[in-house]
Amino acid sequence: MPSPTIKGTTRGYVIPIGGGEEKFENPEILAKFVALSGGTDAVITVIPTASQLDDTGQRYQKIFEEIGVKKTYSLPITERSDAQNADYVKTLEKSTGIFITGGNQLRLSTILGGTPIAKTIRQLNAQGVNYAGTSAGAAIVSQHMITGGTTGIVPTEDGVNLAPGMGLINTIVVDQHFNERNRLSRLLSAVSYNPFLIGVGLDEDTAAFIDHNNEFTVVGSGAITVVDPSDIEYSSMAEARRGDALTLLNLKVHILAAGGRFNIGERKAYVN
C-alpha cells in the first residue's frame, strides 16, 4: 500500500516512463517532471541502482542540469548495505524530485526492497515529493511488478512473471517498452489474475503523470495502452493448464496518445 499522506500535504506525482525518453533535443517528459518539482529551484536525486553502468547516475545528473536544475545528486546504491546508509537517506530527504533509472527491475527490488531508502521514497512521495522512473524505474512503482513474460497478443496461463514492487500505487500494474517489445500478452495475463488491477502499458518516450487524485495524463510521443478488467464476465485463468491460451470476456482496452487522460478510481478515459 502507498504510504499515508500527512494532514495538510498533497501526495506528489508518480510518473512511470516507458523507457527511451528523449533526453536532448526535446526532453518533454523530463522537463515537465523538473517543472513540477520546482523548475530551476528543484532538487533532483537520481538513483541508478537498476543499471550496471558506472556512469548512469552522472549522465542523468548532466541531463537534468542542462534542463536547468541547479542542484542534483546521484546515490551510488549498488548493494543492500548502501540502501541502509544514513547519509544517503539524508541526501534523499533534500529532494523535491526523485528519479530512478532503467536497467533490471529485480536489481531494484532485491537491493532496495524493505530498506530505509525505499521507505523514505514512499514517505517523501506521500508528503509531496514527485517520483519519476523510466523502464525498470517505471515497473517498480506498482505493488505487483512485472519482471518478465511472453511476447505477443494472446495471454496465457504462464504468460507473466510477477514480484513485489515498491507500491507507490497499488491499483495498477505497469509494463514498459510496450509497443516496441510487443508486450500486450503479458499485461493481459497480469490483469487476468485479479480484476482489481488496471494494466498500464507504456510505449517508449511516453509517460503517465499520475496526480494526487489518481488521474493520469499522457505525455510523450507514443501511447499508453490501458487494460481495464473491472467489467470482465469470464476468465479461464483458474481452469487453464500451463501454457494454455486464456479466454477473457468483456475486457476494456483504451489507447491514449498525448493529452489523453484516465481516472484510475473511476476507471474512465477522457480526451481533451
Contents of the next structure:
Number of protein chains: 2
Amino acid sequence: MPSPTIKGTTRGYVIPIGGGEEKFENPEILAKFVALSGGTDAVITVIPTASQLDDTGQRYQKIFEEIGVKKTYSLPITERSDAQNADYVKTLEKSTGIFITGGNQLRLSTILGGTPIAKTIRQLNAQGVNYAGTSAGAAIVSQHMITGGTTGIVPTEDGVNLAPGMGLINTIVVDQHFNERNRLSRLLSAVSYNPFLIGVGLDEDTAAFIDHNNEFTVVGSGAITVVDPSDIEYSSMAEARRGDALTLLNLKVHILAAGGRFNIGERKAYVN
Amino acid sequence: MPSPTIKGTTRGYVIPIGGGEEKFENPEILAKFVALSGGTDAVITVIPTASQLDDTGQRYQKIFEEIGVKKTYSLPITERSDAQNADYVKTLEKSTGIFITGGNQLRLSTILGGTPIAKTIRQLNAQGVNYAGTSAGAAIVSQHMITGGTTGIVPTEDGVNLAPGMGLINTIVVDQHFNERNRLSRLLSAVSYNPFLIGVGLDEDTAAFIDHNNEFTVVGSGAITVVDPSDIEYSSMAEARRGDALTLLNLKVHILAAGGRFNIGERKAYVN
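Return one more block: the form predicted together with a further copy of the same chain, after the form predicted on its own shown previously.
Everything in the complex follows now, all chains and molecules, and the chain you saw is the first one.
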C-alpha cells in the first residue's frame, strides 16, 4: 500500500516509464517530469541502484542538467548498508523529484526493500515529491512486481514471476519494454492470478503520468496497453497445469497512445 | 460471403489450423478432421498449392493414410491453368474433406482465386464437405485475409496488409502461428480497420472447428485469441499517421484453450 498522505498535502506524481526514454535528443518524458517537479528550480535525485554500470547516475544527472535542472544528485547505493546511510536520506529529502534508473528490478527490491531509503521515497511521494522510474525503476512502483516470465501473447499457469515491489501504487502491475519484448503473456498471467490487478504494459519511450487522483495520462512515442480483468467470466488458472495455455473469458483491453488517459480507480479509459 | 447452402443440406465444418499440427506423433487435429469426414471411409483431397516444396501433397496424404483414411488425393495445382483442370474438379467432387496446406497464402489467392477449383471448394463446403487448412490454408478461409504486417502487441495505422481470401466464412479474420510469431499487433490493426470483423489468432497445433451454427470449439495444445472490437468506444485509426501507435478503447479479448468455444454470430465465448 502507498504511504498515507498527510492532511493538507497532495501525493506526488508516480511516473513509470517503459525504458529507452533517454536515447532521444529531446527527452519529452524526462522534460515533463522536470517541469512538474519545479522546472529549472527542481532538485532531482537519481538512484542508479538497478544498474551495474558505474556511470549510470552521472549520465542521468547530465541529462537532467541539459534539460535545465540546476541541482541534481546521484546516490551511489550498491548494497543494503548504503541504503541505511543517513546522509543519503538527508540528500533525498531535499528532492522535488526522485528518479530510479533501469537495470535489474530484483536489485532494487533486494537492496532497497525495507530500508530507510525506501521508506523515505514512499513518504516523500505521499507528501508531494514526484517519482519517476524507467524500466526496472518502473517495475518497482507496483506492490506486485513482475521480475520475469514468458514472452508472447498467450498466458500460462507459470507464465510470470512476481516479487514484492515498492508499492508506490496499488491495484496495478506494471511491465516495460512491452511491445518491443512481446510481454503480453506475462502481464496476462499476472492479472489472472488475482483480477483485482490492472495490467499496465509500457512501451519504450512511453510513460504513465499517474496523478494524485489515480488517473494517468500517456506521454511518449509508443503506447500503453491496459489489461482490465475485472469483468472476467471464467479463468482456468486454478485448474491449469504447469505450462498449459490458459482460458480467460472477457478481458477488457485498451491501447492508449500519447494523450490517452486511464482512471485506475474507476477502471475507465478516455481520450482528450 | 460463403456460398449459399442448398435446402436440405448442412454446411460442412470450416477448420482453420494455426500451423505445425503435423509435427506430432498423434495429430489430434487432423484425426478429428478425419473423424468428422467419415473416418476410415473419408475421402480427403489435399491441395498443396501454397507450398513450394514438391512433396508437400504426398507428405499429407501419408499422414492421412496413417490416421486410417483409405482414399486420399493430392491435386498438383501450381498455376492458374491447373486450377481450371476439369479432372481436378471431378476429383475434388469425390471428397468428404478438403485440406489446404501451409506455405504462402498469396499463392493460394493468386492461383486459386476465381477459378473452378475455388468455386467448387466453396460449393462443396456449403453442401456439407468439411474444409481444413493449416497456416496459409487457414488464412485463406476468411473473406479478408491477412498477408503480412508488423509483429508485436501494439497496432499501427499501417500494421497489416489485407487481401481478399476465399470467403468460406465472413465476419472473422484469421491469423496463424499467433503466439509463436507475436502477431497481436497485426490482428488488432486488421479488426480496427472495420470493427465488424472479429480477430481469431490461432497458435500452432491449435484449430477452430467452426460448425454450421457458426460456433467453434478449440482443439489442440495451444490457445485461440479472440479479439472482439464490437464495443470499441474510440479508435484513432482514421486520424493516425503512418507508423503511429493507435489508441483503441474497450476491446474485448478472450483467450481460449482446448475445449473453449466461441459463437461468432452472438460474439460470445463459453467453456464446457
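Residue numbers count along the first chain shown, from 1. Small disclaimer: the values here were computed from a predicted structure and weren't measured. Under this definition, the rigid core comprises the largest set of C-alpha atoms superposing within 1.5 Å between the forms.
- Summarising the core-aligned comparison between these two forms, the C-alpha atom of residue 23 is found to shift 4.6 Å.
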